[in-house]
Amino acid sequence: MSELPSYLASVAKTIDHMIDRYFVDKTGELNKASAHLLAAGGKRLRPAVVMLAADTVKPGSSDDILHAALALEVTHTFTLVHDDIMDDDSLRRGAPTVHTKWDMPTGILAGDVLYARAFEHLCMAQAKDDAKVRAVTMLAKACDEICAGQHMDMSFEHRTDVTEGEYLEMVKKKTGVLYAAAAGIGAILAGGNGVQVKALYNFGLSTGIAFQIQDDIIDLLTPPEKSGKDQASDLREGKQTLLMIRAREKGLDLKKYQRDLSPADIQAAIRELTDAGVIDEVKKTATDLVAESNRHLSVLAPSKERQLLMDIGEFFVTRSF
């Protein structure tokens, strides 16, 4: 993975330009609510995406899509800042939330600005004219299927009996299908074919749920310094992850880190799920992910990006924060 990590810093550094200049630089308190969880940083992974399977269909078509790759990128953020208003979480890459620094009402709105303008950057994508309305129906589809996910997700909050099924439709309506997206609107855009299409969509489908999975790992495993989160809510709150599924299998009893948990606590329960071959299960459950999403790719071509793309698969089931 070589090249990788030197083309998500282009990747990186290119969108932080453009947040800069269509948010940052807006004045208003709206706007700078709006603006202060994409300015607080972020890997740039769905904008990455977007551009690589661009360029996987067509070479250097990319440039050509960059406010596409945007609109990715505040699709994501829009989420993130409605999601910490439901979960009530206090600090997100780092920062305060949005609804901490400011209040619940400004967080509701950022959010739905960063919706709007999300649609709004997708269309100033140049390419052609039927191309942009299959890309605006593809994300409108996606918001939907998110707003499902997350509806699932918080209903999981009041049961114990959460399937393993269950869970896994609910992280690919909640993320697989953003990351579907990408790829897939990446693909459109650049004029590629149904079957160019079909398949980078169900690379992005399978990574995202991948990418999920870790970072349920990551909630459990990574310091809040590292990850800019706090440790172990997961855990706290009782969410029914992936992890806390194979545990109650294995008859492991979890509720009584249902509270406040020194770091004590947390690495207790680590080691309790790394006997228990919990953490070990659920990893190889996200490796065997992304080797499904390779196999979506080769119906393409060979290339330097169509590699990228899959070392991204890779990334997402390997990283640490």
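Residue numbers count along the first chain shown, from 1. Note that this is a predicted model, so its numbers are computed, not measured. For clarity, a rigid core is taken as the largest C-alpha set superposing within 1.5 Å between two forms. First, how it differs from the form predicted in complex with another copy of the chain.
- When two forms of a protein are overlaid on their rigid core, residues whose CA moves 2 Å or more are considered shifted, and Glu272 is one of them between these two forms.
- Core-superposed comparison between these two forms: the Cα of Thr222 travels 2 Å or more.
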Second form
Protein chains: 2
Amino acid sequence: MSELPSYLASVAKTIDHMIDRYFVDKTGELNKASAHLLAAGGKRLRPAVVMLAADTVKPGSSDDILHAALALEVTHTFTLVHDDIMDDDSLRRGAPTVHTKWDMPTGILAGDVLYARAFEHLCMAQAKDDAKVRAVTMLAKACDEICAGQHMDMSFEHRTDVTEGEYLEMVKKKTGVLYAAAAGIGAILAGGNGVQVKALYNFGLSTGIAFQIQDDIIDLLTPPEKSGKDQASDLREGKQTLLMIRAREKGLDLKKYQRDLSPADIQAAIRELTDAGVIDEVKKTATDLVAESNRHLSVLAPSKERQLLMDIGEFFVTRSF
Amino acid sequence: MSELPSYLASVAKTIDHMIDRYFVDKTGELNKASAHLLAAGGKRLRPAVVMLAADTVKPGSSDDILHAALALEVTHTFTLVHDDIMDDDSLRRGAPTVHTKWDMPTGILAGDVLYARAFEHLCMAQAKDDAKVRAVTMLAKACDEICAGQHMDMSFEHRTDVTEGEYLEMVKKKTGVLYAAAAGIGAILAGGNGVQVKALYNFGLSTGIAFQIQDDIIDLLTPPEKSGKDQASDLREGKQTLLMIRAREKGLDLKKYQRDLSPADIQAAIRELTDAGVIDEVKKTATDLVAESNRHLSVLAPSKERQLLMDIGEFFVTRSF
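Taking the form predicted alone as the starting point, write out the structure of the form predicted in complex with another copy of the chain.
What follows is the entire complex, opening with the chain shown before.
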């Protein structure tokens, strides 16, 4: 049986402790707003990828770069805080979003505080200075691309003709690049050579895209009592996910599901997509990406940590919430 | 006669070229939104401070760190783009604000893109890696404090009892810290020692606070045909500036000026503040800060660049728009 669950639990515990120390325990309203979503839970998957990438390159090195692992979680959280304002979402991880609990200006500022702290913590990692400069550059470029991805995602809302290529480009930027940076930064800070850094970066990129595709599948298939959020919200909002794009290509008309979806409607939509082979095909796209990510890792020497990275990829596309 | 005007003009030309190359010439709607305010002009004072600080520490070194000078301008611009959303201002530098010309989500993202690019450009400076790591940390801490300053500033809107100490703390964070980081980063990247970096950081801090106090005086005294913006907007909005706080301490009632201010009302308010000695006292606070900033510089060897820094401080508190 995989050691992944216990490994992830131990990373989450470490990161949660750091979040308490560096964010939750600070006083002042803006600090509270900045800590709010960070402290609301989460699987801490990006920190785990940072640490496993480092240990894959140099066993035991992850202890020195916990601040970099934290930096990736903080970066991810900053993007969520700002995305929630842009999408005007009121709930996230079962808690009110920052701009809902406080207000829009405080939401913008809380995200901006987290953005700064990500770079502060990245520089606090114990690593060579040249590696830290490369890591800062990689994180900054990732943030740049995430913004481009979010902008693409928003522009898709007004369109019904998004292509599969456009969707994958958007997901690569919005989700893939930060997993890529997580793995790449772990490798860089551990002193990895060019081949190692590239292999781990590409691993993160492919698994990150697969992660988002699985998220879309979960949105459709997982009942609210299991996922803790609305089922089939993408379908209701007419969102252009890979499922919807493939359905359109096959001539399926899903527009009829866009308004008040009853549980029976959701089941009908699932049946229609299943019968047309859409769900299986999209699942295959995700598992193909994970297989590709494993090929990237194959240039690295086998180790327990390399296996855990592969297990994370497997987990990304088999999880049901 | 001071060489400052021609020096500032040459810095602005250099930075404007870089802005064209790295921001304006990029395609795509989000890149256009990110470049919009950056390209709308500005005196490029923070880049000048970065470059002069570097040249004060090591003559000729500023050529190697132009990307760091650009990074400070980009950071300043990101804060303006987000501030304009928070304050819902529609005009800045005579042009529509980003969230007005595009929309609120694009404004948030454009600011976030600039935020990332600031760190990317900082790392592109030609300097030792340990210096770059320290510079990244200093810029990140500055961004962190700017957010705290903006949050304080917004919280003052609901209060009429802001103290002078609170006001100065807010201005230090909101404006002083970025000038401090500009001078500190220039010194760090040029290889300055602890004494030099501290002296230049503190110089930037004092002059930055003085800059903001002068901004408040300009808001009151400068007619719109000269400043290009509304006169006495702080008075109209009941904003707690040092002028207003001192006036309150002297028992002056300025609340009567808060609604529709005629040009005659503005003149009456100016007369009242002048007669009570408020304007002279506040001007003295600003010039005292510049004198203090010059004392910080006195530990450095005299040079043309050190003199230009002192001239910038002088310019900050004598400019009328």
